[in-house]
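There is one chain below, alone, in structure tokens, taken in the form predicted on its own.
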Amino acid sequence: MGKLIDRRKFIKSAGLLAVGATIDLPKLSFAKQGGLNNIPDLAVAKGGTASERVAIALKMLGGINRWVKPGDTVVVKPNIGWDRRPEQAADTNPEVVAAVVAQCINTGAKRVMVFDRTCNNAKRCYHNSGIAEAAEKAGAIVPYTIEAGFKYYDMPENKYLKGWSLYRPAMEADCLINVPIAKHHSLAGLTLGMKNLMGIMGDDRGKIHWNIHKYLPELAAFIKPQLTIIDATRILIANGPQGGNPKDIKQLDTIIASPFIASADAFATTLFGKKPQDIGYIVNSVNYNLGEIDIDKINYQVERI
């Protein structure tokens, strides 16, 4: 897979920096050869508490200090889009968000911010999801996104998405950690890591859905989150992205983590009994150096707690 690139340096160098049931995973008990110093490119942790899953997944990847350095400003970007309770599996699990924040604080981050541009009322989403309270208790700042914080970025290397208004605090952070929930989406098929990045987009995001499978890989390639941690504590298997019916929820107590967003998304399809080839934006991601999407070729490791 491609070399890890510092996203903030990349943007700056381009002149763009603004002042229930369980489902069995593919069977593999240890990492295949070929990762960074034999570190896997993708880690899966199952069972235990949210904090244990996050800690073990990050340990398998070499530790959070691969991406977060003392004094860094870090953005932890969960899905807080919907006015739903944690048990409804429409937003990222608050315990997972808190665990990621705590990892960043403990490794010396100067400032950790947690936010999302919500679809429902922001105050209700932040409160009822449980994310605002959990993240603040873990040491994060949890602001609402404000219109003045968005800036238009040209994306000259893209073929389809030539530019968009993005949230500057996310783009300018030393480290952006993408923490989506894994769930069904009525249009995209599944909403995972690449889809979650729409939460830092301004303007009329509905237009992205017109060509979503071509736009999402280009969005991810431009934003370049350093790390994607997919929350599959509970997954929504139907009627996403909002859900609401308990029958649509499965409890998996799983975390999938990788610096390669497409690999994380590809592996997450297996939680739904699908293949990466079933999701258009994952298929199209192969042109953007976002990671291996062939499950048989991904260098991954699974730990059961």
Second form
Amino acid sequence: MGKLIDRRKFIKSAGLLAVGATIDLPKLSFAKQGGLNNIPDLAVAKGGTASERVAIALKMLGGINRWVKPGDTVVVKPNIGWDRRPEQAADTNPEVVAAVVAQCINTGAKRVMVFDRTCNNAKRCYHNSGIAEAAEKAGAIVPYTIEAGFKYYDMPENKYLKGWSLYRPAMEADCLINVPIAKHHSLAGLTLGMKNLMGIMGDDRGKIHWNIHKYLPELAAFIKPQLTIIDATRILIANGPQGGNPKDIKQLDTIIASPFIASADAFATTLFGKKPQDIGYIVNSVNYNLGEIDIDKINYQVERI
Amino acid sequence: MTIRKVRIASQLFFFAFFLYLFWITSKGAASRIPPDLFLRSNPLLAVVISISVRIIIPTMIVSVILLVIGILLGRVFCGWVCPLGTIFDITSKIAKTPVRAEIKKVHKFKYYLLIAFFIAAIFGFQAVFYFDPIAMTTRIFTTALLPTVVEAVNFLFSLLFNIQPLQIPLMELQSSLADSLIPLKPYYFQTGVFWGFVFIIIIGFEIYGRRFFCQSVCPLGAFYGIIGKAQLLRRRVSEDCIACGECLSVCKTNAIAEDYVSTDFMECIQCFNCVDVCPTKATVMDFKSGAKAQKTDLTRRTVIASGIGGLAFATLGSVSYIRPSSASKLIRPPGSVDETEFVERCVRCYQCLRACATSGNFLQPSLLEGGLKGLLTPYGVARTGYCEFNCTLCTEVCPTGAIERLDLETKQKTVIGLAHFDKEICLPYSKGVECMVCEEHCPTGDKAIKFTEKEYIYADGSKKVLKFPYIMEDICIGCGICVYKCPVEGSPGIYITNQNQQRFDGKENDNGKQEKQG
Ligand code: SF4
Ligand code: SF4
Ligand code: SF4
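We have the form predicted on its own; now please give the form predicted in complex with its partner chain.
Let's see the whole complex now, leading with the same chain.
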């Protein structure tokens, strides 16, 4: 059930959580969804600064330590695809990335890596997006993806996407946190959490476009990121995914976080005035246990800062 | 410390400096020292290009410094500075190459060659780049040596990456290398192997006899020899000479005559080997008079012959057959000056290719696509890479102004070509497959690729509504990222031609850059 909680109530539950923080909450399996006690399956934080939004959204979900354990190697995978500046809203907001990194480090992660296989020249994307600098400052290492790191993975359970080369460091990490930016995309409709996973694909991933709505849920089901944090600080409402036109940008100062990638994507459609049912890959995701996509059935909480 | 040792130190310093500039070429204008400094200050290139295009090249005015040094001190550049000369000296040190007197016989060849280049330039054909040592070195480094190193590094990395604990250090190392020298992916130039062979051949000659190239071919050496004929710093031999012949055996360029006393000052590269080796200190290099010169005599017949050769070369270049089909697809780097001037200014130093390899990886050296005059000039190949929307690197590192310096705003509006769909191949049109990868990557803000939604009827009669992309000609800048990213293997569903390309006039006026439609 979707419900709005007010600030005071939130603080109370956050306090309770802080008390119970030592209790090791189990990593959620995708199969069962139904909320742990007071904890929603999807958290939305609006307003405030990027790091406040991230902190509050994660707190609502029960804290990052549900997924990140001390000593873990964590991969934070933002969208760094384009040689654009943060205010152009083509890449994930650097402050959001830095905030996620900081959360992981504070929880005791041994190492946090941030990378993306970019569309434009990697060097340009990493620097101009501001992500390399911000994430490094927050304590992550931000290497470029290297050819040698890609390996072909068989995906025998999939019907359409039977296998693809993926980036090993992302696949082998203890925890993969998917941090896309919500954007318009002519072919896919919108690019959100599932589409962002294409950033760890090798080879000629353009071919995914040929059957994108079938491939993306299968890709997500195979990769299974532990957490998806959709950055909607600024969103692109047209000429995506790389934009470049200031009039296509809308500032929303919003974060949507969920361990259920399809729920996160479904909820994010509402930012664009769309419905989950408008986006093919979200509709097709229902067969893959990626989370509830019916907004009325998602157990979510919204918090305004 | 003897002067000879100072000379060796100078050579090593300038060689290191050259490598450093090569390293930072990928920084473009952001580097404090212009990465193309060696090329810009090359007086031979400056003079020949200016003759050929009939204007003084602004970027190359610094070459006046070396011109004056050349007049005063002769071929001191060859002995003390030239990076290729230093490569030769290092080679002969390792290979214990002897000085070979018989190379003396080909001394004159380089002067004839130089004359031919000058005559050709007067008739508007700049060909000196073929053998200019500086342009040749950056060319060989860019097309042959660096790609080989990158390939080797990548191979090594792919082996080491299987060792788990090495993964992260490797990623970090690769990242820091990628920020400067080594592009992330291996890259290749179509003439790389050729220049690799050229390098092996000139090194082979160096192993045969010291400074073979410098004595026989080098047009820059010949140029310094001619302008420095009346040089002030000269080798002088006093009465104390005991005719032991030691000096002759260490003179790298065979500049000392059989009498041990006279010197051919057009050949002497002021290396101070003779001064160093002379047991009686009879040989000195100074500004005093009393030096005995031995002259290089160029026969009038051969001078005229090389003049005619140059003329013929120029004429041949002009009538060269340009295949219209390939010429129309030649995309020049953004900021290129008019085609005729472009091919005359360009010295094929490949600074632009070097910079682009770390950015869009778009530029390749042409073969004959642009005609004989345009042989080996840079052009964009949208299947190896594409022109990065936010990049202006090639315009920042061109020493000759063949590519005019553009600021980012101008560059983003500079049209280098136009994209066209090949509807027989493009998937929505030819097979009814949803695609639009090209549209996704189009960087122009308001996208130059738009689409219509139409029904596609398949062979079996079934129907589906698909997005069909098309080009907005007034927005397309021809960057080619659509072609590069098109996932159709082999021939892509979209291609660029140089239609609508804008060329620049190479002269900056008061309002900044002046633009021209080409
Ligand atoms: S166009 Fe390229 S190869 Fe030609 S002179 Fe300029 S930088 Fe050198
Ligand atoms: S501006 Fe384009 S062609 Fe020039 S170096 Fe950059 S990517 Fe290459
Ligand atoms: S990427 Fe290639 S095949 Fe796909 S729509 Fe564009 S041109 Fe056609």
